[in-house]
Amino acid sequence: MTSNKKVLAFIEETKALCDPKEVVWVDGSEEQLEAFRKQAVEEGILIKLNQEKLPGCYLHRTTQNDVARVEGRTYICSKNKDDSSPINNWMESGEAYDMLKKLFKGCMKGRTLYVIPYSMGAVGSKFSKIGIELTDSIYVVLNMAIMTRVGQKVLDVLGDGDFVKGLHSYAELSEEKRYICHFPEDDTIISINSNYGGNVLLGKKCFALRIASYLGKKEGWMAEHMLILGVQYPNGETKYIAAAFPSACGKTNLAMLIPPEVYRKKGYKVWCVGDDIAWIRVGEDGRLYAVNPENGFFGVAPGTNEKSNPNALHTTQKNTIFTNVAYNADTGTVWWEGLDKNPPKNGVDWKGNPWNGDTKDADGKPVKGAHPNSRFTAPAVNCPCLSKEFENPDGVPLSAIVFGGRRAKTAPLVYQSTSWNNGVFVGSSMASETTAAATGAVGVVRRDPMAMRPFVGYNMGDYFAHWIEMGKKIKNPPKIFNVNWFRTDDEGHFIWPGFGDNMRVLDWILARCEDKVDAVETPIGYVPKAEDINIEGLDDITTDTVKGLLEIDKETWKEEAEGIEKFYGELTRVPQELKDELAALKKRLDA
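Would you pass me the chain only, in the form predicted alone?
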């Protein structure tokens, strides 16, 4: 498969430590992957679904203590604490390696060690990076084959080059001994005692954000937790936007947006380049270019339906692995809360227990069929709105970068930053308010800079400084905006319709990027004139409604500025440029 001495040494070290019974190289061929699927079904790891209704689709159930990313067990390991903290959990590198060696000792006895060579990004692109994940989980192999480009073609491109090392074992699936450790200074990721996607598909957040953000700082590019979409105009021209939102703010829905009828009739289309991660570099023309380094979607199932996101739903109809959803024993298909109003009469819940939609627990409370964080791993090629630029090795040029969060009263529907540094300030102070479902406390503001709080592979202040430095390199920078689809009225109802109608805001954003539309200068940035937001075909929204959605309340923003100052105080190494932006905001609010 390869003569790369570093790859071979990595495998030999792992064999000596973990003691597997055999080593199997993943070559990426359909024949081998089909054999793996057959084996996984025989071993009870996967359940084969109805192949007429869901061709190539399978169901998997994780251990009940292993259903989500575990931020509390996720570490950034470096020699010096301040290079990783204070946002991240930190462990000193040497101490972490020593602890992990003990946990991995003999953990693969009697098991197969799979070698997964994978490329983040199109194989051979100058944007792309290569990883080798060693794992004892066939579930990981089959998911990585959807989420990344795997196999011999990757090794051929790697040659004798360097790669990111990834080692995973599900070991005993012990919660107490579960660790997901990143060593950015060594290009290494080590994960043990989990078999849940976000902790074990090491190409995903682990490599594509935590390790890549550090690589980007070192090499002069950016790894960001951003969707990438293209808006195609009736004349055939397409403009691209990258956007960052914290969880529960509609990221995948925006990435796969279907324009409202009034736009569709005119010939507008929206194309998805990626729903989660963007790697961004400066092109030869001085613009920023973005690629999606992934090859699939790892989406949350509950709430995905024909109305909320038809493109995502259609993407899951073939060659998809569903994790922790409900099973319909009558039809051999899957179901989750929010899919439709017809739960299976003869079903099995995500824990493997009989379930019928009316099932109650011992206390008489309804039992959910699917876990709230149940997932689908689906090939990007299935997506009806996948951009034809998806495999473009040079990426797509960005006209705009958009930040956003869930704010009931503070942020207007949309505003534009006044400069690159001001845009970095807007991203650095990004926040979302918690919903009752999440925490039991409503409206608690959680700062999540650039939606990267759980994913920065180094010191957050240094990350902000990297954004500032990048601004100096970009001759033709994209304009930076902030959106908020979540403003509520006094009864707590959302005022803006959201979903496909968010196209109306994107339309204004792109018009601003071309200087085709004016704006009003406010203390926080440039806000649209209400009449410039297209509300044609919206029955419940008037120009006055839009005016209300664009209002800036100075007193609320003074409180916001205090919140930003407090947050900066919790960090180290915050660049002076951002402190100056905060001081200038306060001055404008007082004027």
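So that the term is clear: the rigid core is the largest set of C-alpha atoms that superpose within 1.5 Å between two forms. Positions refer to the first chain, counted from 1. Keep in mind the model is a prediction, meaning the values are calculated, not measured. What changes on going to the form predicted in complex with ligand SAT:
The Cα shift for Asn50 between the two forms, taken after rigid core superposition, is smaller than 2 angstroms.
A displacement of 2 angstroms or greater separates the C-alpha positions of Asp490 between the two forms, with the rigid core held in common. After superposing the rigid core, the Cα of Glu31 is displaced by less than 2 Å between the two forms.
Having displayed the form predicted alone, please output the structure of the form predicted in complex with ligand SAT.
Here we give the lone chain, stripped of any partners or molecules.
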């Protein structure tokens, strides 16, 4: 398959350490993948779904202790502690390698070691990067084959070149011995004792964000936790937006948005370039260009339905692996909370127990059919609104960068920063309520700068400085905005309808990018005039509702500024430019 000495040495080392019974190269052919699927079904790892209703689709259930990313057990390993972040876990590289070697010793006895050559980005594009993942998990092989470009064609492009090393074993699936370790200084990722998504599909968060963010800092580009979408205007022109939201805050829904009828009738369309990760560079024309390095979607299933995201639902109707959703034993199909009102009568929940929509636990509490972080792994080509620029190796030019989180109060529906550095400040001070995408408490507000808190591969202050530096290199920078779809009323209900209606906010954002609409200057930035948010066709929303959604309460924002200051105090190397932005915000709030 390859004569690349570094690849061969990596495999030899791993064989000696892990003692697998055989080595199988993933060549990327459909024949081989089909054989893997068959084997996975025989071994009970996958359940084949109804092939008439869901051709090429399978269901997988993880171990119950292994259902989300484990931020507490995810490490940045470097020589010096301050080259990681006080808010991330750090281990000295040598110590980490020693510890991991012990855990990996003989861990693949009797198992197959799969070699997955994969490309992040279109194979052979000058902006793409190659990884080799070695794993004993056939589930990882099949998911990587959807999420990335895999196989011989990648090795052909690699030649004698360098690659990111990834070693994974599900080992004993022990929670206590679970480690997801990154060695940015060595282009290396090592993951053990998990078999869940972001912990083990090493091309995704581990490479495309943690390692790539470090490479981007070194090489002058950016790896960001952002969706990329294009808004096509009635005149045929398309403008692109990249948007950063924490995990499970609606990136997939926004990326695949279907505009409301008033917009559709006029001829507006939204195209999806990516739903999770953007690699961003400065183009020759001095604008920022973004590519999606992935080849599929690893989306949250619960809440996805014909209304909230029909494009995502259609994307999952073939060649998809479902993880931890409910099974309908009568139809051989899948179900999750929020899909429809017809849970299976004769179903099986994500834990493998008999289940119907009414199942209660010993305390009489309703039992969920699907885990809140259950997922679909679906090929990008399935997506009805996939952008024709999806494979464009040069990416798409960005008109706007949007930050956003889940905030019941404080943040208005949308506001615009006043400059690049002010926009970096807005991103750096983002906060959001935690979700089920990571283990730990759900619904707690925490600072999540640029939605990258769990994903920056080096010091967070240096990461902010890199944003500031990039700003100096971009002659025509995109404008930077913040959105919040999640403001609630006194009863805790969301006020803004969200989903397709978020188009109304994107419309304002893009109009601002072209100086086509005015705004109101406030202490935190530019806010729309309520009447400039198009509410035509919305039943429950009046201009007054919009006014409320755009309100900025000075006292709440003074507390917010305190919160930001406290957060900066937890970090090291925060650039002076951002401290100046914070001081200026405080001054404006006091004025």
